[in-house]
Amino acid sequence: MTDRLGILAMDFAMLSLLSVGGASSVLPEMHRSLVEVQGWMTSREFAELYSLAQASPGPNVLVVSLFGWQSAGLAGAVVTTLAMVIPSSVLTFYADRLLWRAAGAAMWREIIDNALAPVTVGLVAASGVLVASANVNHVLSLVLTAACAIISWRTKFHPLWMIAAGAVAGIAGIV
């Protein structure tokens, strides 16, 4: 078990500090080491785990505590969430204190917000299309989806009850 631990500690850790876009982006090369190389999960596993994370509220970075809890148990799955997030999280923090904040870096700032902000729009618009397509042979949901996207888009109306009305108009048989 212990080994378990240390190979997914250094997996994780790894992963991290290559998952640029996220989380998600590294999913193939985690299915890619739990299924594949050590088979500590079926390929269908692996699929379960992730539409459960998916529907749970949180990042979707936590895909990879179910990983690690199917993987070596709870002390997998802390261990595997820490070294997911860690790596990259002092990363982040030092670069948004050494590169954006330092004084005398305002122009190169200027030129690369200006660079990634629309590489950030059509990545955002991208991963809604994604989620979108798991329903897209149901047309009321498809529906659903572009209203959301309206009233989200021109209204200061809250999430979470656009959320409950899904979770509803699903149980009714609507969508």
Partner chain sequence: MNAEAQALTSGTTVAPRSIGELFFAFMKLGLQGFGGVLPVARHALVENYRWLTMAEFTDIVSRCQALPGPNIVNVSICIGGRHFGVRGAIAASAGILGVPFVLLLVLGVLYSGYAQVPEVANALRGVSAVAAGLILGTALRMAASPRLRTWRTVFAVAAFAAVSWLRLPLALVLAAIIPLSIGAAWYAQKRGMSGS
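Having displayed the form predicted in complex with its partner chain, please output the structure of the form predicted alone.
Excluded here are partners and other molecules; the one chain stands alone.
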């Protein structure tokens, strides 16, 4: 069990430092580690845990607690959460202090924000494709996923209604 906790701590600490845009931006790498490399859950379980975290109130980073719980119980949940939060928080704290002391701090902040925005969009889009592809095993699932993506993109329709529609379709055995 300590090996598993060590792997979780190292993987999620590294991901913490790469998670520009939040935990969802490194979801593909979490999937690769937990599903493909370690085999601690299936793609479907991964997608279900992600969906549960998204439907729950609170910050998006809580999904790592669910992944840790599934992988190594309560200790895994604590380890993944701390490993995901602490490194990026410490880095942000010290980087912010450094930028405020630097000459032309406002200019550097704007440059960094402009540089990281497209990176964040790309990482989050890759995460969306990963989660969607984990559950597309039927034509109707593909249609429902595509419809939800288009509705989210083009309207201000609340996503909980789409989650509810997916839940009803799943319960009904349609998808």
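As the structure is a computational prediction, the values presented were derived from the model and not from experiment. Here the rigid core means the biggest group of C-alpha atoms that line up within 1.5 Å when the two forms are laid on top of each other. Positions refer to the first chain, counted from 1.
Once the cores line up, the CA of L17 ends up less than 2 angstroms apart between these two forms. With the core superposed, T145 shows a C-alpha displacement of at least 2 Å between these two forms.
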